[in-house]
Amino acid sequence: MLTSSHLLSSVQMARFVTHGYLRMDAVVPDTLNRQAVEVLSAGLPAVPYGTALPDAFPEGSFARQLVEVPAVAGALRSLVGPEPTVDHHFVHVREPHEGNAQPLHGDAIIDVRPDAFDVQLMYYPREVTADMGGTLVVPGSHLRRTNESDTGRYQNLLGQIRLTCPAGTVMLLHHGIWHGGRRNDSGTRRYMYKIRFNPTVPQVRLWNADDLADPRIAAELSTNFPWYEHATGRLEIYNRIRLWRALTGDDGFDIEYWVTRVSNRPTVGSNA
């Protein structure tokens, strides 16, 4: 049963807003990991866009068991709410010594909602070692609007991470984050199962907000990443504050007056 202890904290949410992803190592039990390789190799039935989660994944199915792992269920509830729909799901396989990689890209950046986001679950049933390539992610890139593969010409960005992880690891990503599957130079198949979730409720205080006054929240939201430019990188903090205001319902939240100073909108005749 899902309890408040499985929900994310406000500090964890602020970290997600800043980094654009949440990583949970080895949270899926080995019994499910062993089942996963066989299930994913056989293929999964397609799910129509916008299908309610219980209808998309019937009780007892592999995918249903995956999203009901308590840590996964709690994080999803915190990010997209209690009744998300499934946008789509897909099994990504990288063959041994495949010799190619995905370009750096963002998924569905036609979505320009400033106050809401979809979440993409990425599940790794096997250990991912350095020679298996892994998924490349650029922390803090999710609020910088690009169009799909516009970033494909970039080869390396300072501070990017290439996921190596134990079996049973799950990552939850903001839909806008820049990422790409790296080539597999090992002799082992690499599996990644992706599910994209759409929220159906306002994404306001869905997590355990008991620590909403924690000063670490402002510290998290003020994080700077090494690939940011000195000037335009500051806009990322501005955008995080705006998203945090939307997520908390607190229109007065600010960090060092970043957003407040540009929020005034004088009207005609206001000096009269």
The other form holds:
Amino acid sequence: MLTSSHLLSSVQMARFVTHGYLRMDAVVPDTLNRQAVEVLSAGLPAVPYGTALPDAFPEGSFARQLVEVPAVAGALRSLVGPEPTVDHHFVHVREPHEGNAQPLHGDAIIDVRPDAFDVQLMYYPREVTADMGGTLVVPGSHLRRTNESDTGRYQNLLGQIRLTCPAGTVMLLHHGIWHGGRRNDSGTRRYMYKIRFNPTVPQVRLWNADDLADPRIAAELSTNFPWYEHATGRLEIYNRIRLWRALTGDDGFDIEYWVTRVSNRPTVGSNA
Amino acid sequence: MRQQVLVLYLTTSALDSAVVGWARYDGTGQASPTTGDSDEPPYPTGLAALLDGWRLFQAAQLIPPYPGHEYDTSYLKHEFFFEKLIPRT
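Structure of the form predicted in complex with the partner chain (previous: the form predicted alone):
Time for the whole complex; same chain goes first.
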């Protein structure tokens, strides 16, 4: 169903594992963007939980055209495989001068799967400017075990992404990422269309893994975000190593011996 | 009197360590701070807030991880609540 071209590289996958999202600016053609607002405003038919992608979005439908944009299709295949199911989809609209921002939250309930993840697509059919208050995204928050809007107390975190983007931008996000719709202080309606995808195959080397030995992978996985506390930031790297092991099927992968050292359990008695 | 509340999240449990997150609530009704409204922290450290007249009234306890959950990450740990009292107008 999804294309096998435009697959992500291992370095791009490592970046997703670290940041919790992939951003693709202006990747959707203008012909589709021009249709989008009318289609999204008219409302989209509900999709039952767990519907196979071809059944969720019939050929020729707007959503089908969106997920078949080559760059989008290639990235989705890299992340969730060839035949994902659709969990739900929804059109988010922020009205002009809407007074409230969403609290920072993760969608659904705590999801602690160590070897699988859902992907949420966010599509912006129009340009999002700073005063339109685009989506707030916290890089590197997706592996934290927090429940929905319990993070609402955090108004601002150092290094947060206050999204501004050109029309036709698509974000693909790990299900656990902290995000929220910011207050729209402009006179323009803001649209965002979201689709959640569930994998149906093991998420192991679904991308173009020709560059698995690239040293940039370890560099990406070692990224420290400015909002991390000193101590907990180290645990984030530890947890990324474990996720990378699951995604590559390589139980020996490590960065500076982090996981190997603390999982070393000699079974032979000491000679001391 | 009306209370203004400032919450700072610091990089360690020390009050003079760097701010990594922040939130504000204004009991005077003169401002309406909200999620995602600024990229720059109001103070570089918790101590800097004290020097500017904020009064600390709560700091997070240090709680050891539950056995088996030593590598889990969750909410920010180093949370400090400050207040300023503003005369009612």
